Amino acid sequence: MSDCIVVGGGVIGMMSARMLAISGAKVTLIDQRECGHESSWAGGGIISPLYPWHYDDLTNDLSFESQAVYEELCDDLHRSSGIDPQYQKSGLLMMDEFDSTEAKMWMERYKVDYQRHADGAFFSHVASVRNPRLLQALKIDIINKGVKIVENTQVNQLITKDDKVLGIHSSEGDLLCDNVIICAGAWSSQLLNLSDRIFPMKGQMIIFKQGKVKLSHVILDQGRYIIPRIDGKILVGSTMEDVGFNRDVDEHIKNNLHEFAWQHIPMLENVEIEKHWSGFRPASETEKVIVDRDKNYRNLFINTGHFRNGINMAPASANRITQLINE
């Protein structure tokens, strides 16, 4: 018996099992699939919310918690694990909405400088990983640290008795422990009776092979991003798309979002496209993040609704899910 099964394991589950053993805990992890393949795998890795007057509070102190802890995390990742997850710390050019009223309140509130740039504003303090990298090495990391990983196996249901949770019914049996953790993503719902719904929202990214271009930091421009990796290839993302579990990709898209990097960046107009591919993010209806202790269950714990900000705020909400399960 575990004192803490974390449903999910995606790089919240994952890093929240990460502390939750660093904590003491005896943890069980289980996924669906395999761990790291879903949402987390798919995104950027932009330590930073895109624009982050644009989210509440929670979201903002989680990021910047955040953001406090990332080199030092993938530092202590890459010893334990040997496998680098990429962290750069290039800054990022903003070419929109940097002027508006709400973003010149939010840098005043939040203290946050930026260098005008002819194209934009430069924050230099804003950093990547390289997701599946990441990924990697915190799955190696945490089973270094006896979290139990057990990929392929469904939760069907939660084992429950008055106001406690026994633990879960999977597809391979039950399984009983302490305390649950939902960190199950886009499938939260799935498991909770929220009055916050958790639903997919669809996002398609392509990556340029490795190529003559030559980019130092992040561009942001009209919610759309580029991001170079250290080996030389170049990210491009993403779309927005409530379609449901549906993983299918748009070669309409797939163009759409090669224009928008060669309009950036002329020379990538006639490299190679390596891969296109689709993730779901896991969006509020209230497009509020959820790290709380559920309503109707006192054992049970809820880590969810990042958006597109599960890596970004990773590290933070999984701390402060493990200090409200050891309060």
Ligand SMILES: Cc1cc2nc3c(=O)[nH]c(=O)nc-3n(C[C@H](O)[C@H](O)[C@H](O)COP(=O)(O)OP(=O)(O)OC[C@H]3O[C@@H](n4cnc5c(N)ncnc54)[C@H](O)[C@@H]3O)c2cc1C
Contents of the next structure:
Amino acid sequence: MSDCIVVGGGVIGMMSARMLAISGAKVTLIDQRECGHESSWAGGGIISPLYPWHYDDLTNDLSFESQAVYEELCDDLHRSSGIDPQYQKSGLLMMDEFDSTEAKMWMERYKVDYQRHADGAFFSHVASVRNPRLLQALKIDIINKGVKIVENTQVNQLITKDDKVLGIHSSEGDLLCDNVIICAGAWSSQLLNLSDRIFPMKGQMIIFKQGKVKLSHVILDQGRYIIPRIDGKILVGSTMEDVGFNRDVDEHIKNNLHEFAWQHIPMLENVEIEKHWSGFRPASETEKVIVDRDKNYRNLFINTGHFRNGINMAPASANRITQLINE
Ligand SMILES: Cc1cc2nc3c(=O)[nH]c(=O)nc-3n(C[C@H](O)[C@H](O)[C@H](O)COP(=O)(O)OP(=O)(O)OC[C@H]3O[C@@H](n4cnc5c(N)ncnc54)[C@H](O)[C@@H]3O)c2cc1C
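Next block: the form predicted together with the ligand, after the form predicted alone:
Everything in the complex follows now, all chains and molecules, and the chain you saw is the first one.
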């Protein structure tokens, strides 16, 4: 049984820890805060890339693989944890880009169908989850599966010898292991000198208080989206801001997101906003996700750079990294 340390308890770290535990590994997961409170908590929870033709083959492959298992995974997590991640296959109405040449080529290649609506194209296969609930369920589930979670502990450095990692130095002391898996999201380049640098791309979101507005599907237009939750609340996102680790939220962006919402659903103009927040997507300079063995250390693995699609890609990324470790 191999000893694995997973650094980072977002959706990528927890999903990786889950798959490793299922494969028989002894797993310790370390987070500098509490698990599931960073990007994975902040996101919209759409289980699809927004405009999939913008992304590389790996992102598309991991997305399709994940989409195929998400509903069953959420059922398993619900059973194991008692918390329902609220998977809903509501579909997505895309109002722009769907008739571009790139989009048409992608749909033909992946055999994806849509229904033409007056306002755009409806992709009925697209689902969403309520990410805070997904993360709570995941955390309980991995504890049930024997993963040891260490929170409020920062991993500062790797302990290395020749082409091997021996363990980690953390704020609470050193820990030795057979394999280290870096899932530190937007912070990954603070730990590793990656050739494809990972950096934070801030996104701001709002959620409306429960009102009378009924929305049955996700709406996507000009890179922004409106997402219905099962309890009737509605989320709107999001910005793309390359401003480092600055968590501040701006009043004008809040108003801007609100305006986007009521331009698409006029009844939202007078609905009160319940919360406004930001999160740091793990972006990479090449815009590619990294799910790989490290080039310098043979027992170091990297699962990061999921950018706008980490909730979506998490199950398949976790599967792939587990396969690499067990090769
Ligand atoms: C506004 C917004 C909307 C989004 N919408 C969607 C969407 O609809 N669909 C979708 O699929 N994706 C969406 N995303 C993207 C998605 O949220 C991310 O790709 C995903 O959460 C990345 O997961 P992660 O586990 O890598 O990162 P995180 O969730 O950020 O987790 C990284 C963890 O590592 C920990 N950590 C970092 N450094 C250290 C260290 N040195 N030691 C210990 N712990 C450390 C952090 O504390 C953190 O908990 C959105 C993101 C944002 C911000």
